[in-house]
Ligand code: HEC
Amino acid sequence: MNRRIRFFCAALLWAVASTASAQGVRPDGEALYQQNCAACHGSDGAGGVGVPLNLPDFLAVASDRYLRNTLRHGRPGRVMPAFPSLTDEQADAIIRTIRGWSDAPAPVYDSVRLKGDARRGKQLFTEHCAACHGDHGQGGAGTGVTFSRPREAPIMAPALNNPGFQQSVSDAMLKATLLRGRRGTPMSPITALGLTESDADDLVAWLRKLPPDERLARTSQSPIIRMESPYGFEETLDNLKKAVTARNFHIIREQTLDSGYVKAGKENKRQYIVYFCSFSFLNEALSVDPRVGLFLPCRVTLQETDKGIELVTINPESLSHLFNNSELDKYCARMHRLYSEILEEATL
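Just the structure block for this chain alone, the form predicted together with this ligand, nothing else.
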């Protein structure tokens, strides 16, 4: 028994030591960046679903602390995830890679709060900033760079009221950002708008007071919507198609669940999928977040169970959480309503 325990402890120690030493090797920042960030920020930092990270004016004002905190906190509800599982060494390696895109030395800021006039700042904000950043700094519709989607601006203005941003940025960095602007983006230096350094202080004072977005309570939603049908299989299918087309959706495909997995003719006809789509809805949702296509086109499954006939769909409201994008909430809510209506009408 004793020997076994000793052996067990030794093995445990070895396991701990070997994972620790694996982390002791200097992590490869380029590889980590490609793995964790490039999907959204581009292989070379030029942007995508995320904003660009390689702009000289950005790197000249962004402190390492800002980058590190942004990576840790993410931007809740604004697509950018938090990365709690990266070690400090890995985070630093990624930051070195990002730094490598510019010669500008990393600035260092103190954490002193600027003493501006927030009331004046609010007026200036409404006049000069709200058009891009939104009335209460909630950011543009959609995020990042417009490569293939038609949107209002080449780069969508970030959310300034986002708790992840507010926790990461210092007053001094905010001020430096306003005075410098970001060449190559719609964000110009405030001096180009005829504003002065003391206006910058006022603006910063207001930016600090921006009210955060009200989040929908993210209670765990059931992942599916299901309704039982009092009708037979064929009749329910008929009802379903009528309910779908009555809402201006096109039915684009019907198939069994096992289609493509079993020989033609051997399919289980009692597990049947109807796919449908509305171009304008698709177009709107994809411009907000190109990733939602993963759950499109719309789909209802009709199946026969021991208890009878039922219709099931995914629950779109359980998805907005998945994408960390609060702008999607309203599309998900709309889709939820639609699915529920269609299922209800087909089984009424």
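Could you present the same protein in the form predicted on its own, rather than the form predicted together with this ligand shown above?
Next comes a single chain, given without company.
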């Protein structure tokens, strides 16, 4: 009898688990989109930090395979990350949500490579496409964020030489995009420029030969910059402030490291943070990527340890890699150089 009861309970548990599994076959695409995509692409796909996804001409030519590959590969060196943690079912659920913004059926393309004249395609690209997409297909200046793109354009011209894009798009989708254009953006159908379907084949052949952006080659960086000082705490702090102001930065705040975490008067005076800023540089960097607000204004931590006095700050070049935005590289490289100069001068 006990054996029968145990068998019945086991069967019941299996049935419940199977039902729950079946109910989980179709994840909530809307919830997944809001969780993973809306912050950049807008809650309704209208764009923001990321490009708009609800443009009718985009959805008319974007295949499910292209969208799925984009989720998998992202856009290295740009704002769009890859999402390797999403399951196939979750990725498909997000795609169904995106599809819901259009009545157009999802196009299906073959994987056949088009046979065009790449040399002629290069000439056509230079004449008709490079003004927006860059002479090497590197995309428009800026990142496509709200601050950097022209107000009349809902999207910056994307980077066509990006490895994530090249891995995701088929020749047939490229050709369909060229022939259809993208209403609401500066991109018109190539037929409006007097070009033909054969010209589209030549353009696609050239696009497949675009060299990858060299700026995407990144090296691993230490997340912090640290230097030891041969001076005492007060002298090092005074040197730090002088080095900061000598480079036209304004000191905007000073505080102990544990300020706000301990009772007033109990702070450790030998662990100190100096905040400083160049407002012109801040505005310039924010126009490229608003996320720089996560590590600006600048700050240096001065602390006394068992080994002596040390200065520590973040490494902006390491953050540039984490932000996946090659347009931000030059600003982060500039900040890395300034941080190093300031710390060196304070400790010489």
